[in-house]
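Just one chain follows, in the form predicted alone, and it is written as structure tokens.
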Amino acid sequence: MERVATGVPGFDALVEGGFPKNFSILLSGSPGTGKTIFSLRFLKEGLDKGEKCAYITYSQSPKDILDQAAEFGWGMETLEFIEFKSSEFEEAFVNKKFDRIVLDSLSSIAVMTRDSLGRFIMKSKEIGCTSILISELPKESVWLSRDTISEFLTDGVIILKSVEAAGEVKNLLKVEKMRSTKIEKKSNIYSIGENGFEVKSYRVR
């Protein structure tokens, strides 16, 4: 199977080398985890090797990302912006061919259903496109997204968090699922520095 490399330090490692080709990759965590630093890699990684890759967002302006990636020095003009309103979910990849995007966010898409979420999967596989989903995910939640449908429909999950303990905040990442995959369902040390986002290369349970 044809893998995607992500770009992000350590993390690869993790999934046999990349995402899946095609696959869409549901990226879940509370605020200041660092969703949007992670995706933002796997898009540069796209850039640099001469893929078309957009950012598909909702909320944010594209000065402001770009002004994100510019703090470790990505230089990422060539990326694409999509912007939304809630009404054109559907139609986003309309007349558009991209071998990589990023959705941001689920959680910020109020009229957002199964049916909808699901459409859009699919046209995203029809364009050849690999994706990540963005969503924030409450700190006690028992899901995996806030939408609570999302990660049944997409073909991976991969869950941020930064938990205290004895005093240190840890932030942790986990492979929850990657279909045509072999993955270890622990939780991974990674960290978040000038460099961007990186994943130690130890475990914790």
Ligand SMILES: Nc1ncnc2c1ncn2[C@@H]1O[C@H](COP(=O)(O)OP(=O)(O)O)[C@@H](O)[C@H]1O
Contents of the next structure:
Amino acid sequence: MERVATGVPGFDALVEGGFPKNFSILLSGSPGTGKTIFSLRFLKEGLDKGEKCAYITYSQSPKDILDQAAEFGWGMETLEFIEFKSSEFEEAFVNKKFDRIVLDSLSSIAVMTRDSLGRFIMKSKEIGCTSILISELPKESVWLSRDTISEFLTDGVIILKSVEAAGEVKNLLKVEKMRSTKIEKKSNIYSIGENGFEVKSYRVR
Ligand SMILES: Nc1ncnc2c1ncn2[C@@H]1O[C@H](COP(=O)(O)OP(=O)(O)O)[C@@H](O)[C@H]1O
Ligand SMILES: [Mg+2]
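Given the form predicted alone above, I would also like to look at the protein as it appears in the form predicted in complex with the ligand.
Whole complex next, starting from this chain.
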């Protein structure tokens, strides 16, 4: 199976070298857990390989996103932006045959029904695209996504959590589901620093 490396330090080793090509991955976590930074690193990896990459943004302007990437020294001039406006966006991405797409976020797109989400995932598979769908999760949620549906429709689910214990804050990443991939269902510590998102080599039970 062809793998698509995310380029996120420490992450690809958790999933046999990367996401299976054509997969749609749900990336869920509460605000500030690093979902956007993780996703930008994934797109930068594609751009560096000459792939066509798009960011579908709802709440942040393209300038905001590029500024955020620039903080980590990631020049992403060739990244394409698509504004989410129902049918227009489906056309835009089907005709352009992107290799990688990030949708930020499912939660802010109230009109994203189960049908349109299913269609998005099918179409991105048709065009050979590997995608990350971001979902904003309220803290302490028992669901894996805000809409409680996308975790069933996507091929993989990654959960980001920030937990506080004994006065210390720990960031935890868990690969909850990844079809066609051997995964260990353990939490991994990660950090966000000047190099962006980094998964540490040790694990937490
Ligand atoms: N240079 C940095 N060093 C350390 N932490 C950072 C840095 N830049 C951003 N962060 C952290 O990353 C978080 C934002 O990440 P982001 O990907 O935008 O979160 P999300 O998309 O999940 O809301 C901030 O809350 C901040 O704690
Ligand atoms: Mg974000």
